[in-house]
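One chain follows as structure tokens, the form predicted on its own.
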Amino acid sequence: MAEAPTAEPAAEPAAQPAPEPRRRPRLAVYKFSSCDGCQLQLLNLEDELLALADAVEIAYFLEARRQELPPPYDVGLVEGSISTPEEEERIQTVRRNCKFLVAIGACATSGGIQSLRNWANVEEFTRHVYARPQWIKSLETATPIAAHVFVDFELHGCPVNPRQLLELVSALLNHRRPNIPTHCLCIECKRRGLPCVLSAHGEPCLGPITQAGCGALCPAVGRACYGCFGPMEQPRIGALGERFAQAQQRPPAEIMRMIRSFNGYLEPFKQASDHYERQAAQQD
């Protein structure tokens, strides 16, 4: 009797190529003329920073690490204003290297406290401060990042709110709009049940024209807001200034100084402070 044919052994399945490692988005953090406070807010995230470091590749962040990875970068965070000729050139390179560029903090979004020199003589300042002022290379003005390159988003504050900073990075990585409030600080005071510093204590509070974000930090301890988060979406500065002038008898020069602070060079604070400066000059 003939033997049954033996079955051929089954062919082994072809080896599958190993999956490529997931490429994490690259994050770069830059510093221009500033105090480093907004960069420190990123480091102050503590536990959340570990999750962020797992979600992104921190490619350039001299405040946190020495290693520098080459561009391009997916997200660039820029702290500081443009105040020197070198910075004026460097911000152009930063813009080319980043897919999304975000200005963080009052210096980057409005020029910061150093923009007060925009109303003064820079050469006179350098003569008083430096032994050899001829060595100082400085621009006549300190200006925000958006005055030099296109900025995809601006995060206000002096310093920025670390939770808002985390929300911003998360939104960019997930291709959605950041959930950053633009209403006035008074909303935060009401939510916390705080008495109105302006009405109850007669303090010249800038809360009605200032963007929320700090959690009503100063009003919570009985102090008036001084506008470190910049103007809210539609600030009625004239109405608030009229309240200061009539109900509180504040002179135009004092109102000008209140508005011309951390965000004084940012419209519409700049327009308002210039208006009260002219009023003060007329009175003199």
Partner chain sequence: MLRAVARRRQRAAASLPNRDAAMKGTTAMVVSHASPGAPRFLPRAALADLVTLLQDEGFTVVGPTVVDGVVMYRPIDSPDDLPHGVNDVQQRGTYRLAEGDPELTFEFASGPDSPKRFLFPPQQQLMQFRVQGEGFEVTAGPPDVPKIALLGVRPCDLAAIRVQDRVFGQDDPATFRCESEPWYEQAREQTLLVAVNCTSPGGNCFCVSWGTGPEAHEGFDLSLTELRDGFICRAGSPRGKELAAKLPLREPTRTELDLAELLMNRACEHMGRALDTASVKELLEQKREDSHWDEVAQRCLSCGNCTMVCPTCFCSTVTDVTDLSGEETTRVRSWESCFTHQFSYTVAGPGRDSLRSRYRHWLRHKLCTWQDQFGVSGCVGCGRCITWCPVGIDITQEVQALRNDSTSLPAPIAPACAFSSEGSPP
Contents of the next structure:
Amino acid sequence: MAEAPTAEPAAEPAAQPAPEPRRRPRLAVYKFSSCDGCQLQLLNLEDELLALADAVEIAYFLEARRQELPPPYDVGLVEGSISTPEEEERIQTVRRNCKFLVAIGACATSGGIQSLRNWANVEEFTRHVYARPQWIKSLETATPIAAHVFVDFELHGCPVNPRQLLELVSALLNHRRPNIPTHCLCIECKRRGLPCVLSAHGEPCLGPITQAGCGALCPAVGRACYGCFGPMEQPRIGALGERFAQAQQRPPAEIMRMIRSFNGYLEPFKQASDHYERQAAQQD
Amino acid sequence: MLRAVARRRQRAAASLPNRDAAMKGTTAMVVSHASPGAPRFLPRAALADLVTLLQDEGFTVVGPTVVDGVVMYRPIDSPDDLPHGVNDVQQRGTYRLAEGDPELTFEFASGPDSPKRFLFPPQQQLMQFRVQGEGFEVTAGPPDVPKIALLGVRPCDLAAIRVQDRVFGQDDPATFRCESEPWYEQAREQTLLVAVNCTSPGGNCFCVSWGTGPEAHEGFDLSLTELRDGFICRAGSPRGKELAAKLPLREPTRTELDLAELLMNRACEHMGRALDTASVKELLEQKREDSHWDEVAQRCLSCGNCTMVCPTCFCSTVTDVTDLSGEETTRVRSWESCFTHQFSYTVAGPGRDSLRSRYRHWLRHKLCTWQDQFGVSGCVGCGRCITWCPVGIDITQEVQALRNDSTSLPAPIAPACAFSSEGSPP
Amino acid sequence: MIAHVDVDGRPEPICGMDQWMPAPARILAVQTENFNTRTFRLQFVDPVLREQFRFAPGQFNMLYAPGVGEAAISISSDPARPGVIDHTIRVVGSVTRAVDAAGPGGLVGLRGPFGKPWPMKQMEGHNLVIVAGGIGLAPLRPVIYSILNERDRYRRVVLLYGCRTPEDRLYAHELEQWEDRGAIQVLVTVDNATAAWTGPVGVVTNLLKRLRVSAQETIVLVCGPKILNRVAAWKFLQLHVPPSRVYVSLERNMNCGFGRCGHCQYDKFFVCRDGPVFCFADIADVFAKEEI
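How about the form predicted in complex with the partner chain, since we already have the form predicted on its own?
Expanding to the full complex; the earlier chain stays at the top.
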């Protein structure tokens, strides 16, 4: 290689090393504070489930099988947020046991719907809900996985999209970058050729600030997107909120509630919902 | 493989005369062409005959239909599926259907769909292949080109098709060898276009500013101008003439012709918007740096809706999708938007990170650099980007604001000494 | 329309299945250049393509890793010997990692060559200053080979090369060879020296102080990171080299390679078709403007 290239290179390419016996990557699926919906999406991949079980060794997936194979695992999928002291410790072990850790779903990536309690008094909640509140051990806040350990990839959605889940696993198996778009839902919606619920019906659609990936489920049935896939790359929440406030006459409290939902505790949404909360308080 | 190249060469050579004709007008949209056939009259009831005739010839007839309160292109079975008595109210960022004249079928303006969806589909498999020994074995190609007849194509969209013809290599002498799109070419050859002239332009239309409407002069197989009892019908191609011969057409009366002309003149006067196109290219060449871009960036959502509904936007991304085993690879091409972060991303980071730069790129490309690239404006005045922008950013107003803005330009980033005599040779 | 796009002088690109199908190629050998950069020697599997493939210095290929995707990589080998193709790659993305993992004997795909080459014809009879930074030497190596193949056609040739450390030099052995042969003058500078380094330390443009540039007879070729491209171009303009004689190779996000997908737009140019080599005179009004 150091010399100038020769016209006649070696005719035979170097002999390929003998292929090693194929070791299937080991997959682990974990649950933290969540509804199990994202794990169910994996099981909902009915047509591909057998191929998946063939491509990876399902080493730890309590929702699907009782057998537990010992760590380490190649890929760990984590569902749910960190809400209890026990979970806070367990996630550290999970991280140690997995080479590649993926947070799946709104709970694991943003804290989820349970993180709404981060704006409220948890003690007061437990007092009202439970007969014996002293038995409840809960953290003050429900937080995403990335707030505790390093996460290699995040898959958004409440629940995650099964196609995206499959794409992620395929990409990991083939060592390529997963085709998971980070642009907004509008692009996906328009590619599908759906009528725009925002422009044509005046619905308060969060599509322009929400990450694509769901396949525009809600607009396809004439509903406004409510942002369950969380914020897109560089979301312009203020500019859209302006439109809701001006053209649609929506009060700040309503805009606040729209943004502070499934992914309300995720940073751009959190900041924006706090802003509209302050605005609402000023108006009262 | 070589045969494919040779075939393309032949095709390119065969299309030379047309190309020369199309290249005559370099910046103006209006290109003189063979004049369409003499006007004839198609009685309203015979619209069904037209649809049946097309279906009999094996076309899937696609026409405007009302879907969830929006006029969109969908396959139709008969003229009953068309939006009779429907009008629309289009403003910045809003679209509402309204009750129109019950006796009219095409009283609405453009919906979000354009013919682009059928000639350059939003998501398309290019091929499927697997690694097989010493090579790649192609297991599937692109899907077959469907045989579609588009009914109700607006003149601005015909102009947009001519713009995309240049992009996809049909009329572009500057193109570099293997870049014409075979699928697009075949779809263009196969698709039949029945244009409908605009008698009631929408609130965001400004085709008159570009000279692309409201009446179609070329690029269609048949064109219709809607009157109360029927349509003034013209054939614009040999295929259109054949079709016309099979339709129950009659000579139009003087009154009918006068009325059609009056309707066209009235449509010209009722454009919802206007864009001052004079020297707009020069304006945007000067406005590379302007504080107005920062101002737009405050409003723009970077959602890409304008690029998705634009009938000329052609950007795309090709991605490889593998199955779990990694053996089979599918290459898929999808519409892409220059408003995404990924669009200009390199290892060194995104080429256009700020919103201001993305809007600036889009607007300057449409109105300015498109003319350098393809000898034609990238805007045809359909107004879709105004209607479907969630925050109602209006291209005509932004251009006006750039015109009016006399604020001094910020200092260029390049040092002023770049061309000075400072620094003598050592 | 865009001027300066000489379409006709370019070699025919090889891409099957109309534009999008890569042609299979084998990795013959891999040479490690530095800690993350390797040179892959490729050869088309199809002997007909081996014969048919031609490229001009400065052009690039779309290198395809099966099942992973494509990346635009400039060609670094001798244009007079197009039967084997060298690609010098920094292993930083998923495609480059996959090509690296394939190793010698591995199967990859190629589409190309694409892009506008360096102005070899115009360079004849001129003094040449070649400025490269880091991996920017890769698209300039074919230029040097071409010069060495026909040395009489060019006058004085100087290569200014800058990299981070002496260990990061690409083609280190060849750099020494070129200098030893005396056919071209090679000046290498590093940002951080090691104990064994006796050459200059600092940015590439500092090396200009060691040159006398006869402004009217010199053609300048620049390829490197953004900041080097800018500073080098301006320095030569300050030395009164006319903008029409300064050539810069730019990097952009290429997806199709033939001016269709729109990704690599740079003002009115498609970098994959109208570039990557640009004459400074053509891009003077947008050069160094941020986020164009």
